[in-house]
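In C-alpha coordinates, the next block holds one chain alone, the form predicted alone.
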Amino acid sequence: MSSIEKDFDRLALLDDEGWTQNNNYHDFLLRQVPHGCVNALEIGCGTGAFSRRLAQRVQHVKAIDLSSEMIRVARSRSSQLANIDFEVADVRSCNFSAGHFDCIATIATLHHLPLRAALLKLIDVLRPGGVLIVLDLFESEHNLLKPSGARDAMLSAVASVVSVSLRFLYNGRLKPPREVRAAWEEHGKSDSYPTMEQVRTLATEIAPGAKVTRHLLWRYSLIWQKP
(Lines of atoms letter the chains of each structure in order from A and count residues from 1; the text may use other names and numbers.)
(Lines give C-alpha, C1' and ligand atoms only; values in the text may rest on other atoms or scores of the structure.)
Protein backbone atom coordinates (compact mmCIF):
# COMPACT_ATOMS: atom_id res chain seq x y z
CA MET A 1 0.00 0.00 0.00
CA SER A 2 2.98 2.35 0.41
CA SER A 3 3.35 2.69 -3.35
CA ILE A 4 -0.35 3.52 -3.66
CA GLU A 5 0.01 6.12 -0.94
CA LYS A 6 2.92 7.74 -2.80
CA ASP A 7 0.97 7.70 -6.07
CA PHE A 8 -1.95 9.53 -4.52
CA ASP A 9 0.26 11.98 -2.65
CA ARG A 10 1.53 12.94 -6.09
CA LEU A 11 -1.93 13.01 -7.68
CA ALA A 12 -3.31 15.22 -4.88
CA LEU A 13 -0.96 18.01 -5.92
CA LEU A 14 -2.25 17.78 -9.50
CA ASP A 15 -5.97 17.82 -8.72
CA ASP A 16 -7.69 20.86 -10.25
CA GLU A 17 -11.28 20.03 -9.21
CA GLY A 18 -12.30 19.61 -12.85
CA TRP A 19 -14.53 16.97 -14.43
CA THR A 20 -13.41 13.35 -14.03
CA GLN A 21 -14.84 9.97 -14.89
CA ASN A 22 -15.51 9.49 -11.17
CA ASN A 23 -17.27 12.74 -10.34
CA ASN A 24 -19.38 12.26 -13.47
CA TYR A 25 -21.39 9.84 -11.29
CA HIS A 26 -21.63 11.91 -8.12
CA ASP A 27 -25.25 12.95 -8.74
CA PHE A 28 -26.26 9.33 -9.26
CA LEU A 29 -24.50 8.26 -6.05
CA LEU A 30 -26.04 11.06 -3.99
CA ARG A 31 -29.50 9.90 -5.02
CA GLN A 32 -28.79 6.64 -3.21
CA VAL A 33 -28.15 8.31 0.17
CA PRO A 34 -30.96 7.37 2.57
CA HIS A 35 -33.29 10.06 3.82
CA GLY A 36 -32.53 11.23 7.36
CA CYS A 37 -28.94 9.95 7.29
CA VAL A 38 -27.03 10.92 10.42
CA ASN A 39 -23.60 9.27 10.20
CA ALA A 40 -21.95 8.67 6.83
CA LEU A 41 -18.55 7.21 6.03
CA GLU A 42 -16.54 7.70 2.87
CA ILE A 43 -13.65 5.33 2.18
CA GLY A 44 -10.90 6.74 -0.07
CA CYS A 45 -12.19 10.30 -0.02
CA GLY A 46 -9.34 11.80 -2.04
CA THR A 47 -9.46 15.59 -2.07
CA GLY A 48 -12.97 15.51 -0.60
CA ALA A 49 -15.15 16.42 -3.57
CA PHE A 50 -17.82 13.81 -2.82
CA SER A 51 -17.51 14.26 0.95
CA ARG A 52 -18.38 17.94 0.59
CA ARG A 53 -21.52 17.14 -1.38
CA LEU A 54 -22.42 14.35 1.02
CA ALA A 55 -22.04 16.75 3.96
CA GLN A 56 -24.85 18.86 2.53
CA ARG A 57 -27.25 15.92 2.89
CA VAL A 58 -26.23 14.22 6.14
CA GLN A 59 -25.48 15.35 9.68
CA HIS A 60 -21.91 14.08 9.91
CA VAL A 61 -19.37 12.66 7.47
CA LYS A 62 -16.32 10.63 8.44
CA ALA A 63 -13.94 10.67 5.47
CA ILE A 64 -10.72 8.66 5.35
CA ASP A 65 -7.91 8.25 2.86
CA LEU A 66 -4.55 6.52 2.87
CA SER A 67 -2.82 9.58 1.42
CA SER A 68 -1.83 12.33 3.85
CA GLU A 69 -1.53 14.76 0.95
CA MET A 70 -5.07 13.99 -0.22
CA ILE A 71 -6.35 14.65 3.30
CA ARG A 72 -4.36 17.90 3.55
CA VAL A 73 -5.93 19.17 0.32
CA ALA A 74 -9.38 17.92 1.36
CA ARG A 75 -9.20 19.80 4.65
CA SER A 76 -8.03 22.99 2.95
CA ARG A 77 -10.96 22.87 0.53
CA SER A 78 -13.54 22.02 3.18
CA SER A 79 -12.88 24.58 5.89
CA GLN A 80 -16.39 26.02 5.52
CA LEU A 81 -17.99 22.68 6.41
CA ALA A 82 -17.86 21.82 10.10
CA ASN A 83 -19.60 18.44 9.78
CA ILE A 84 -16.79 16.57 7.95
CA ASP A 85 -14.06 14.77 9.85
CA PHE A 86 -11.13 13.97 7.54
CA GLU A 87 -8.60 11.40 8.72
CA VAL A 88 -5.49 9.73 7.28
CA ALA A 89 -6.29 6.05 7.72
CA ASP A 90 -6.22 2.61 6.13
CA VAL A 91 -9.70 1.11 6.25
CA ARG A 92 -8.22 -2.32 6.89
CA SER A 93 -6.90 -1.21 10.29
CA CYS A 94 -9.80 1.03 11.33
CA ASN A 95 -11.80 -0.15 14.33
CA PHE A 96 -15.26 1.18 13.58
CA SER A 97 -18.14 0.18 15.83
CA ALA A 98 -20.44 -2.45 14.35
CA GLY A 99 -23.67 -1.01 12.99
CA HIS A 100 -22.55 2.59 13.41
CA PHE A 101 -23.02 4.16 9.96
CA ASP A 102 -26.28 4.97 8.19
CA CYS A 103 -24.50 5.24 4.86
CA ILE A 104 -21.09 4.15 3.55
CA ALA A 105 -19.75 5.36 0.21
CA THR A 106 -16.57 4.50 -1.64
CA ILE A 107 -15.46 5.66 -5.07
CA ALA A 108 -12.66 4.03 -7.10
CA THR A 109 -11.03 2.63 -3.97
CA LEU A 110 -12.03 -0.99 -3.42
CA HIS A 111 -9.98 -2.27 -6.37
CA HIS A 112 -6.90 -1.44 -4.27
CA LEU A 113 -8.09 -3.85 -1.56
CA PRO A 114 -9.10 -7.50 -1.25
CA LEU A 115 -12.68 -6.96 -2.41
CA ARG A 116 -14.43 -9.63 -0.34
CA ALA A 117 -12.74 -8.66 2.94
CA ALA A 118 -13.33 -4.95 2.33
CA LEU A 119 -17.03 -5.39 1.56
CA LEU A 120 -17.55 -7.66 4.57
CA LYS A 121 -15.99 -5.05 6.84
CA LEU A 122 -18.19 -2.28 5.43
CA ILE A 123 -21.27 -4.45 5.77
CA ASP A 124 -20.42 -5.08 9.43
CA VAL A 125 -20.18 -1.38 10.34
CA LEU A 126 -23.36 -0.48 8.45
CA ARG A 127 -26.47 -0.29 10.61
CA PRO A 128 -29.60 -2.29 9.73
CA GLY A 129 -31.45 -0.26 7.11
CA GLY A 130 -28.24 1.55 6.15
CA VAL A 131 -27.09 1.84 2.55
CA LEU A 132 -23.77 0.82 1.01
CA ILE A 133 -22.81 2.84 -2.08
CA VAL A 134 -19.92 1.61 -4.21
CA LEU A 135 -18.56 3.02 -7.46
CA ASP A 136 -15.48 1.33 -8.82
CA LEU A 137 -13.68 0.15 -11.93
CA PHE A 138 -14.13 -3.21 -13.63
CA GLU A 139 -12.02 -5.27 -16.01
CA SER A 140 -13.41 -5.42 -19.56
CA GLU A 141 -13.45 -8.58 -21.65
CA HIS A 142 -10.75 -8.11 -24.28
CA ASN A 143 -11.22 -11.35 -26.25
CA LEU A 144 -12.97 -10.09 -29.39
CA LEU A 145 -13.71 -13.67 -30.46
CA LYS A 146 -16.31 -13.82 -27.71
CA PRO A 147 -19.68 -12.03 -28.08
CA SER A 148 -19.15 -10.27 -24.75
CA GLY A 149 -15.69 -9.20 -25.93
CA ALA A 150 -17.10 -7.60 -29.08
CA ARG A 151 -19.75 -5.83 -27.04
CA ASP A 152 -17.13 -4.60 -24.58
CA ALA A 153 -15.00 -3.27 -27.44
CA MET A 154 -17.95 -1.33 -28.86
CA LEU A 155 -18.93 0.08 -25.46
CA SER A 156 -15.32 1.02 -24.74
CA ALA A 157 -15.12 2.91 -28.03
CA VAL A 158 -18.32 4.79 -27.20
CA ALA A 159 -17.03 5.48 -23.69
CA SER A 160 -13.82 6.96 -25.09
CA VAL A 161 -15.76 9.39 -27.27
CA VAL A 162 -18.10 10.37 -24.42
CA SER A 163 -15.21 10.80 -21.96
CA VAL A 164 -13.22 13.04 -24.32
CA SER A 165 -16.33 15.07 -25.16
CA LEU A 166 -17.27 15.64 -21.50
CA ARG A 167 -13.70 16.57 -20.58
CA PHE A 168 -13.65 19.16 -23.36
CA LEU A 169 -17.09 20.47 -22.37
CA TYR A 170 -16.28 20.88 -18.67
CA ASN A 171 -12.48 21.29 -18.60
CA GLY A 172 -11.87 22.90 -21.98
CA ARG A 173 -9.36 20.27 -23.10
CA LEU A 174 -9.43 16.89 -24.82
CA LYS A 175 -6.87 15.26 -22.52
CA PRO A 176 -5.71 15.77 -18.95
CA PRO A 177 -2.44 17.71 -18.58
CA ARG A 178 0.67 15.70 -19.44
CA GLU A 179 1.86 15.46 -15.83
CA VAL A 180 -1.54 14.15 -14.75
CA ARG A 181 -1.55 11.52 -17.51
CA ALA A 182 1.96 10.46 -16.50
CA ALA A 183 0.97 10.15 -12.83
CA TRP A 184 -2.09 8.03 -13.62
CA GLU A 185 -0.13 5.88 -16.05
CA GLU A 186 2.45 5.15 -13.37
CA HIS A 187 -0.25 4.37 -10.83
CA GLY A 188 -2.08 2.12 -13.27
CA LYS A 189 0.87 -0.27 -13.46
CA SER A 190 -0.12 -1.71 -10.08
CA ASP A 191 -3.89 -1.62 -10.57
CA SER A 192 -6.07 -4.69 -11.13
CA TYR A 193 -9.84 -4.85 -11.43
CA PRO A 194 -12.54 -7.49 -10.98
CA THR A 195 -14.75 -8.48 -13.88
CA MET A 196 -18.45 -7.67 -13.78
CA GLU A 197 -19.17 -11.38 -13.37
CA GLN A 198 -16.92 -11.52 -10.31
CA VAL A 199 -18.60 -8.47 -8.78
CA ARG A 200 -22.09 -9.87 -9.35
CA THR A 201 -21.14 -13.29 -7.99
CA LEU A 202 -19.63 -11.78 -4.84
CA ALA A 203 -22.60 -9.46 -4.33
CA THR A 204 -25.02 -12.39 -4.59
CA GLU A 205 -23.03 -14.25 -1.95
CA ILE A 206 -22.42 -11.58 0.68
CA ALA A 207 -24.89 -8.79 -0.13
CA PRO A 208 -27.98 -10.53 -1.51
CA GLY A 209 -30.36 -8.12 -3.15
CA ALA A 210 -27.64 -5.63 -4.06
CA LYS A 211 -28.19 -3.76 -7.31
CA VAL A 212 -25.05 -4.05 -9.44
CA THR A 213 -25.01 -1.83 -12.52
CA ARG A 214 -22.45 -1.46 -15.28
CA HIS A 215 -21.90 2.19 -16.25
CA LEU A 216 -20.49 3.49 -19.48
CA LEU A 217 -17.24 5.09 -18.32
CA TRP A 218 -15.58 1.83 -17.20
CA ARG A 219 -17.30 1.91 -13.81
CA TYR A 220 -19.81 -0.23 -11.97
CA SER A 221 -22.01 0.64 -9.03
CA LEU A 222 -23.12 -1.61 -6.20
CA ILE A 223 -26.01 -0.31 -4.11
CA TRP A 224 -27.21 -2.36 -1.14
CA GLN A 225 -29.48 -1.73 1.80
CA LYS A 226 -28.72 -3.82 4.86
CA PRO A 227 -31.72 -5.80 6.11
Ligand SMILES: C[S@@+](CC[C@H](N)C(=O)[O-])C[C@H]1O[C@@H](n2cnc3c(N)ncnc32)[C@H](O)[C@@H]1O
Second form
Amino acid sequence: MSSIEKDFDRLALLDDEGWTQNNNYHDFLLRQVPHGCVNALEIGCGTGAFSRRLAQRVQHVKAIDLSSEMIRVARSRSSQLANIDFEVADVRSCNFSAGHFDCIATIATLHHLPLRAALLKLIDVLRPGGVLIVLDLFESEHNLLKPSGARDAMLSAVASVVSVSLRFLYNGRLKPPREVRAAWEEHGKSDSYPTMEQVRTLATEIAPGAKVTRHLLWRYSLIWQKP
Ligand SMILES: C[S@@+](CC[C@H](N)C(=O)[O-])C[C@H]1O[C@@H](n2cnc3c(N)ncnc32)[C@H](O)[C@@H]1O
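Same protein, different form: I have the form predicted alone, so give me the form predicted together with the named molecule.
To see the whole picture, the full complex is given below, headed by that same chain.
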Protein backbone atom coordinates (compact mmCIF):
# COMPACT_ATOMS: atom_id res chain seq x y z
CA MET A 1 0.00 0.00 0.00
CA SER A 2 1.37 3.46 -0.91
CA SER A 3 1.83 6.08 1.80
CA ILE A 4 -0.80 8.26 0.08
CA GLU A 5 -3.31 5.42 0.30
CA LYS A 6 -2.43 4.81 3.94
CA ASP A 7 -2.70 8.54 4.82
CA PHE A 8 -6.13 8.82 3.21
CA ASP A 9 -7.44 5.59 4.73
CA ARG A 10 -6.60 7.20 8.10
CA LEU A 11 -8.11 10.58 7.15
CA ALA A 12 -11.34 8.96 5.88
CA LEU A 13 -12.11 7.71 9.38
CA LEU A 14 -11.67 11.23 10.79
CA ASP A 15 -13.90 13.04 8.26
CA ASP A 16 -16.83 14.68 10.03
CA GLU A 17 -18.55 16.31 7.00
CA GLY A 18 -17.81 19.79 8.35
CA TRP A 19 -16.56 22.88 6.53
CA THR A 20 -13.17 22.50 4.82
CA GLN A 21 -10.93 24.72 2.70
CA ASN A 22 -11.91 22.48 -0.23
CA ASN A 23 -15.67 22.31 0.17
CA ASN A 24 -15.66 26.09 0.66
CA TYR A 25 -15.38 26.17 -3.17
CA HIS A 26 -18.04 23.57 -4.05
CA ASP A 27 -20.66 26.16 -5.06
CA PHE A 28 -18.19 27.89 -7.37
CA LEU A 29 -17.16 24.54 -8.93
CA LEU A 30 -20.77 23.41 -9.41
CA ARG A 31 -21.48 26.60 -11.36
CA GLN A 32 -18.92 25.41 -13.94
CA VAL A 33 -20.76 22.13 -14.66
CA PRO A 34 -22.15 22.29 -18.22
CA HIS A 35 -25.93 22.28 -18.70
CA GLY A 36 -27.32 18.97 -19.88
CA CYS A 37 -24.32 17.06 -18.54
CA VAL A 38 -24.92 13.31 -18.79
CA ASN A 39 -21.67 11.59 -17.73
CA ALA A 40 -19.50 13.18 -15.06
CA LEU A 41 -16.28 11.83 -13.58
CA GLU A 42 -14.70 12.81 -10.28
CA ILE A 43 -11.09 11.89 -9.61
CA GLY A 44 -10.03 11.61 -5.95
CA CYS A 45 -13.60 11.90 -4.65
CA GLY A 46 -12.65 11.28 -1.00
CA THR A 47 -15.76 10.73 1.11
CA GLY A 48 -17.93 11.81 -1.83
CA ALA A 49 -19.27 15.22 -0.72
CA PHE A 50 -18.77 16.82 -4.15
CA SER A 51 -19.94 13.68 -6.02
CA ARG A 52 -23.23 13.84 -4.13
CA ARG A 53 -23.79 17.46 -5.14
CA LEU A 54 -22.76 16.67 -8.71
CA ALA A 55 -25.24 13.76 -8.79
CA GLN A 56 -28.07 16.24 -8.22
CA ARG A 57 -27.06 18.13 -11.38
CA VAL A 58 -26.08 15.42 -13.88
CA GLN A 59 -27.43 12.06 -15.03
CA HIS A 60 -24.56 9.85 -13.89
CA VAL A 61 -21.41 10.29 -11.79
CA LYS A 62 -18.46 7.96 -11.77
CA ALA A 63 -16.31 8.74 -8.74
CA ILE A 64 -12.95 7.11 -8.08
CA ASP A 65 -10.46 7.20 -5.24
CA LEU A 66 -7.26 5.37 -4.41
CA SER A 67 -8.29 4.89 -0.77
CA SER A 68 -10.66 2.01 -0.05
CA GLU A 69 -11.67 3.65 3.27
CA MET A 70 -12.62 6.87 1.45
CA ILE A 71 -14.80 4.87 -0.96
CA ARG A 72 -16.36 2.85 1.87
CA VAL A 73 -17.37 6.07 3.69
CA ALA A 74 -18.49 7.69 0.40
CA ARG A 75 -20.78 4.73 -0.40
CA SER A 76 -22.23 4.66 3.11
CA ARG A 77 -23.11 8.38 2.88
CA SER A 78 -24.60 8.10 -0.62
CA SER A 79 -27.16 5.31 -0.33
CA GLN A 80 -29.97 7.73 -1.31
CA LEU A 81 -28.36 8.47 -4.67
CA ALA A 82 -28.62 5.72 -7.26
CA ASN A 83 -26.73 7.61 -9.97
CA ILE A 84 -23.23 7.56 -8.44
CA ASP A 85 -20.87 4.72 -9.15
CA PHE A 86 -17.99 4.78 -6.60
CA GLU A 87 -14.89 2.75 -7.34
CA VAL A 88 -11.56 2.16 -5.62
CA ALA A 89 -9.08 2.95 -8.39
CA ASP A 90 -5.82 4.72 -9.16
CA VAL A 91 -6.46 7.21 -11.96
CA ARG A 92 -3.05 6.35 -13.43
CA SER A 93 -4.14 2.83 -14.27
CA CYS A 94 -7.75 3.54 -15.30
CA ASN A 95 -8.65 2.87 -18.90
CA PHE A 96 -11.53 5.25 -19.59
CA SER A 97 -12.87 5.52 -23.15
CA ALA A 98 -11.52 8.54 -25.01
CA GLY A 99 -14.02 11.40 -25.29
CA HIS A 100 -16.53 9.78 -22.90
CA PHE A 101 -17.18 12.35 -20.18
CA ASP A 102 -19.13 15.62 -20.44
CA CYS A 103 -17.54 16.90 -17.28
CA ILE A 104 -14.52 15.90 -15.20
CA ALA A 105 -13.94 17.34 -11.73
CA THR A 106 -11.06 16.87 -9.35
CA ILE A 107 -10.48 18.56 -6.01
CA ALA A 108 -7.19 18.64 -4.05
CA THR A 109 -5.99 15.49 -5.79
CA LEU A 110 -3.80 16.38 -8.78
CA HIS A 111 -0.90 17.48 -6.56
CA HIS A 112 -0.44 13.79 -5.75
CA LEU A 113 0.26 13.09 -9.41
CA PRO A 114 2.57 14.37 -12.14
CA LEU A 115 0.41 17.34 -13.17
CA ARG A 116 1.06 17.33 -16.93
CA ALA A 117 0.42 13.60 -17.40
CA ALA A 118 -2.69 13.70 -15.22
CA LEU A 119 -4.18 16.69 -17.08
CA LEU A 120 -3.41 15.12 -20.48
CA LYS A 121 -5.19 11.95 -19.42
CA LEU A 122 -8.27 13.87 -18.27
CA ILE A 123 -8.28 15.96 -21.46
CA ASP A 124 -8.22 12.75 -23.51
CA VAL A 125 -11.30 11.28 -21.83
CA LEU A 126 -13.28 14.54 -21.99
CA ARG A 127 -15.65 14.78 -24.95
CA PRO A 128 -15.37 17.80 -27.27
CA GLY A 129 -17.44 20.57 -25.66
CA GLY A 130 -16.99 18.94 -22.24
CA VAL A 131 -15.66 20.87 -19.24
CA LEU A 132 -12.66 20.13 -17.04
CA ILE A 133 -12.97 21.46 -13.46
CA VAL A 134 -9.87 21.43 -11.29
CA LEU A 135 -9.39 22.81 -7.79
CA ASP A 136 -6.01 22.25 -6.20
CA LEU A 137 -3.35 23.74 -3.98
CA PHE A 138 -0.52 25.98 -5.13
CA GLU A 139 2.86 26.81 -3.63
CA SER A 140 3.26 30.40 -2.46
CA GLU A 141 6.35 32.47 -3.23
CA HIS A 142 8.57 32.32 -0.12
CA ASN A 143 11.10 35.03 -0.91
CA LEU A 144 9.86 38.05 1.07
CA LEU A 145 12.36 40.28 -0.71
CA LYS A 146 10.51 39.82 -3.99
CA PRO A 147 7.26 41.81 -4.51
CA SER A 148 5.44 38.53 -5.29
CA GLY A 149 6.76 37.01 -2.03
CA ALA A 150 5.60 39.98 0.06
CA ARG A 151 2.19 39.90 -1.64
CA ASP A 152 1.86 36.14 -1.05
CA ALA A 153 2.76 36.57 2.64
CA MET A 154 0.10 39.26 3.03
CA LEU A 155 -2.57 37.20 1.22
CA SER A 156 -1.63 34.18 3.29
CA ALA A 157 -2.12 36.15 6.52
CA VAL A 158 -5.58 37.26 5.32
CA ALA A 159 -6.37 33.66 4.25
CA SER A 160 -5.46 32.37 7.73
CA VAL A 161 -7.87 34.81 9.39
CA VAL A 162 -10.67 33.97 6.92
CA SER A 163 -10.08 30.22 7.26
CA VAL A 164 -10.12 30.28 11.07
CA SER A 165 -13.27 32.45 11.03
CA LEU A 166 -15.14 30.19 8.59
CA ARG A 167 -14.14 27.06 10.52
CA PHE A 168 -15.44 28.64 13.72
CA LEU A 169 -18.66 29.76 12.01
CA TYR A 170 -19.45 26.38 10.41
CA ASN A 171 -17.69 23.84 12.66
CA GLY A 172 -17.80 25.72 15.96
CA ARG A 173 -14.05 25.39 16.52
CA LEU A 174 -10.96 27.42 15.67
CA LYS A 175 -8.81 24.43 14.72
CA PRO A 176 -9.51 20.91 13.48
CA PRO A 177 -9.42 18.27 16.26
CA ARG A 178 -5.93 17.23 17.40
CA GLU A 179 -6.00 13.79 15.70
CA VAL A 180 -7.07 15.37 12.39
CA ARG A 181 -4.23 17.91 12.59
CA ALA A 182 -1.76 15.12 13.37
CA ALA A 183 -2.94 13.07 10.38
CA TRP A 184 -2.72 16.06 7.98
CA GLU A 185 0.69 17.02 9.35
CA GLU A 186 1.98 13.52 8.69
CA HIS A 187 0.48 13.54 5.18
CA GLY A 188 1.80 17.05 4.46
CA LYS A 189 5.41 15.86 4.81
CA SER A 190 5.23 14.29 1.35
CA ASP A 191 2.98 16.89 -0.33
CA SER A 192 4.31 19.32 -2.92
CA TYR A 193 2.44 21.88 -5.00
CA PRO A 194 3.06 23.72 -8.27
CA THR A 195 3.38 27.51 -8.28
CA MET A 196 0.67 29.61 -9.94
CA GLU A 197 3.15 30.42 -12.68
CA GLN A 198 3.77 26.72 -13.36
CA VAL A 199 0.02 26.04 -13.52
CA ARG A 200 -0.55 28.97 -15.91
CA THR A 201 2.35 27.98 -18.18
CA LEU A 202 1.15 24.38 -18.38
CA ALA A 203 -2.45 25.43 -19.00
CA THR A 204 -1.38 27.71 -21.87
CA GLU A 205 0.46 24.79 -23.41
CA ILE A 206 -1.98 21.90 -23.05
CA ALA A 207 -5.35 23.54 -22.38
CA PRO A 208 -5.22 26.85 -24.24
CA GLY A 209 -8.00 29.21 -23.21
CA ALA A 210 -8.33 27.62 -19.74
CA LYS A 211 -9.38 30.03 -17.01
CA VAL A 212 -6.85 29.74 -14.19
CA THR A 213 -7.87 31.61 -11.03
CA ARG A 214 -6.04 32.06 -7.77
CA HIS A 215 -8.40 31.71 -4.79
CA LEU A 216 -7.77 33.07 -1.32
CA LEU A 217 -7.54 29.78 0.63
CA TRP A 218 -4.27 28.58 -1.00
CA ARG A 219 -6.08 27.02 -3.96
CA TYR A 220 -6.29 27.61 -7.69
CA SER A 221 -9.00 26.58 -10.10
CA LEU A 222 -8.52 25.60 -13.71
CA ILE A 223 -11.68 25.55 -15.80
CA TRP A 224 -11.45 24.51 -19.43
CA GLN A 225 -13.92 23.65 -22.14
CA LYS A 226 -12.51 21.22 -24.69
CA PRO A 227 -12.89 22.63 -28.23
C1 LIG B 1 -6.91 15.82 -0.20
S2 LIG B 1 -7.97 14.48 -0.62
C3 LIG B 1 -9.34 15.34 -1.35
C4 LIG B 1 -10.59 14.52 -1.31
C5 LIG B 1 -11.82 15.24 -1.86
N6 LIG B 1 -11.65 15.53 -3.27
C7 LIG B 1 -12.12 16.48 -1.07
O8 LIG B 1 -12.09 17.57 -1.64
O9 LIG B 1 -12.40 16.37 0.13
C10 LIG B 1 -7.18 13.75 -2.03
C11 LIG B 1 -7.83 12.46 -2.48
O12 LIG B 1 -7.22 12.01 -3.68
C13 LIG B 1 -7.08 10.61 -3.62
N14 LIG B 1 -6.01 10.21 -4.55
C15 LIG B 1 -4.68 10.49 -4.45
N16 LIG B 1 -4.01 9.95 -5.48
C17 LIG B 1 -4.94 9.32 -6.26
C18 LIG B 1 -4.85 8.56 -7.46
N19 LIG B 1 -3.67 8.33 -8.06
N20 LIG B 1 -6.00 8.06 -8.00
C21 LIG B 1 -7.20 8.27 -7.37
N22 LIG B 1 -7.32 8.97 -6.23
C23 LIG B 1 -6.22 9.49 -5.67
C24 LIG B 1 -6.76 10.33 -2.15
O25 LIG B 1 -7.02 8.99 -1.77
C26 LIG B 1 -7.67 11.34 -1.45
O27 LIG B 1 -8.94 10.80 -1.12
